[in-house]
Structures are given as C-alpha cells and as structure tokens.
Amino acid sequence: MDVSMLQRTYSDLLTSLFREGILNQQFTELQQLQDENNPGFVFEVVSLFFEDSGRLINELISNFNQQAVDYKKIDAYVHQLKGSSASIGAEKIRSVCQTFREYYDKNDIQGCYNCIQPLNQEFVTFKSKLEALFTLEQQIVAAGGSIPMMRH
C-alpha cells in the first residue's frame, strides 16, 4: 500500500473513531503534544492507559467475584479508570465510568455490576481500534510519509 493510501486508511479510522464516540477531542489535544522530540508520546500515553486500565478492570472483576466485597475499593477503581480515560480522550470508556459511579451514588450495586461488562467491553474495542490505529502509524513513518493530523 503506498503512503497516501496508508494516510487515507488513517484518516478514515481516526474520523470513524470519532464519529463512533469512541474518541473524543482530549485525544486531538493529545495528539498536539506529541512534536519530532518526542514522535511516540501518544503511543507512550496509550500504553500506559491499556496497562493501568487493563488491571484496574481485572481487579473490578475480581473485587466483583469476592464473597465480600468492598465496594469502596471498586469505586476507587471506577474513579482511577474514569479520570485516566478522560485525560486521554476515551469517551466510552469515561461514558460507562460515569454510568457506574451514578449507580454507586445510588447505592445500586446490581447497577454496578451490570456496568462491569459493557465496561470490559469497551476496553476491548478501544484497545482494539487504538492498536489499529498505531500499527497504521507505523506503517505510515516506515514508507517515508508523516501522520495526519485531525480536526475535530
């Protein structure tokens, strides 16, 4: 595939990123940061969220899975995950977050439970969409082209 192709390709992904929900603006602002000093901070940033979000979630669901669970703990997790989302742009993921910690102020914990799926979910698809995304960025700088930068 040749370099525009490969730029289209991205632009494509990126916008339908978007336009799915999936991304919000924080992830333009993100993007901004990133300069020639630094050519893998978005990819850096990432990273760290799939790593962190990764074993927060697995601990939500082991937590879930206790005999006795500490639901104080669990809300520190949603709280971790929502912010951590946020600060990178990951809009469903936030989404679900915040669906989750009304339930808790609710002291619905059937509510709760219930977001715990939709919420790995979202992770999956997000890590999914992302990796595309950077295996095409990838793709891009290797056949001599730059990245397209996006407005929204």
Second form
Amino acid sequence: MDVSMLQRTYSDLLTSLFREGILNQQFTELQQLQDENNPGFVFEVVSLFFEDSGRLINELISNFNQQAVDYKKIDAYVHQLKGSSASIGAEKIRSVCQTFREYYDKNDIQGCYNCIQPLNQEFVTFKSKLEALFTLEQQIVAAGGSIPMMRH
Amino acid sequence: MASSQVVKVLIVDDDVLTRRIYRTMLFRFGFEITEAGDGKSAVNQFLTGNEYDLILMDNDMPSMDGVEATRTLRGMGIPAKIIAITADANSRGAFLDAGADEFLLKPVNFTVLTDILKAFNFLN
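Form predicted on its own done; form predicted together with its partner chain now:
Let us now look at the entire complex, which starts with that chain.
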C-alpha cells in the first residue's frame, strides 16, 4: 500500500473513532503534545493505559466473582479507571465508569454488576482500534510518510 | 520563585499516566519536574528542604489527600503556587479554603492550564 493510501486509511480510522464516540477531544490534546522531543508520546501513554486498565478490569472481574464482594475496592478500581480513561480521551470507557459510579452511589449493586461486561467490551474494542491506529502510524513512518494531523 | 531561574514544579497525583501527561506538557516549557504519588510524599519533599515554584495537586490520593496536603503546606509557610487538578468538583471550596491558588477539573485542558501559568508569570 502506498503512503497516501496508508494516510487516508489512518485519517478514516481516526475520524471514525471520534464519530463513534470511542475517542474525545482529550485524545487530540495528547496528539498536540507529541513533537520531535516526544515522538512516541501518545503511543507511550496509551500503552500505559492498556497495561494499567487491563489489570484493573481483571481485578474488577475477579472481585465480582468472589463470594464476599468488596464493593469499596471495586469502586476504587473504577474511580481509577475513570480518571485514566478521561486523561487519554477514551470516552466510552469513561462513560461506562461514570454509569457504574452512579449506580454505586445509589447502592444499586445489580446496576454496578451490569456495567462490568460492557466495561470489558469497551476496553477490548478500544485496545483493538488503537492498536490498529498505531500499526498504521508505524507503516506510514516506515514508508517515509508523515502522520496526518486531524482537527476535531 | 525558588533560587534557580528554571521553574521547579512538583506534580502530585497517584496515577502514573496522569503524571506522565503533565510532565510532557510542562517539560515543553523548560520546567524542572519532580513527581510525588500522594500528599504525604509531597509534604515530605518540602520537609527535606526541596523548594518548588508550582505544585499541581490531585485530591483523591492514598495516605494524604490533596486538600490536606495543601493545608499542611500552607501551614508550613510554603509560598509555591498550588493548582488543584482533580475530578472531584465538590472539592473546589475545600481546596481554595486550604490555600490553593487555582482549581481545575480533570481532564485538564492544556490551553487553560497554559493561561494560568502565564497569569502566574511562569511563562514569557
């Protein structure tokens, strides 16, 4: 695939991520922090997010499967996940975390439980799409092109 | 300001990712960055003789939250500018009463933060 086609594919994918609500403006803010002094900044912070959040979600699922569920601990995990997803612009993940905390504040345990599977699914989707985006970035750079800057 | 010409910043947040983002932003301005993972560690920075011009302070942290850390630092006579940056909108009053100079909600808008840094004369 030539560079211009890769760049078009990249732009289309990024646009779709915003249109579908998977990313929000905060992601654009991160992209604007990336420069020649920090060329891999977005990849680095998103990779950190994948690692931390994957661990948190596994802890959440594990805690919910225990006989005595520690809801305070679970709320702490979700609070952390909400904060980090908001920091990188992972809007759908942030939104599910927000919904979870609203149920938690109302002591609606079933509501909390019903958020876990959607949360995991949104994380899986987010990870898959961002990994595809980063793969395209690598291909564009390897082909001698530059990453298209998007305005949202 | 601290004795050096370089602006010295203490980033106080228990989230590694958040600290990484702030570090990248502030490093672009040529600031010197130190990180602390909770309020107690932040206070210890000053107790061990370090000086900072600016503190970015989260609230919800283990061992000591941001409001308490702010109150403690002001009680120690620390003059550094303190910008509270937190997801907890309800903590605004407590932070300002404790002595914070500014309050921002997460996720931080970098343009807004830059404007505050200019207002504090940290940027030319």
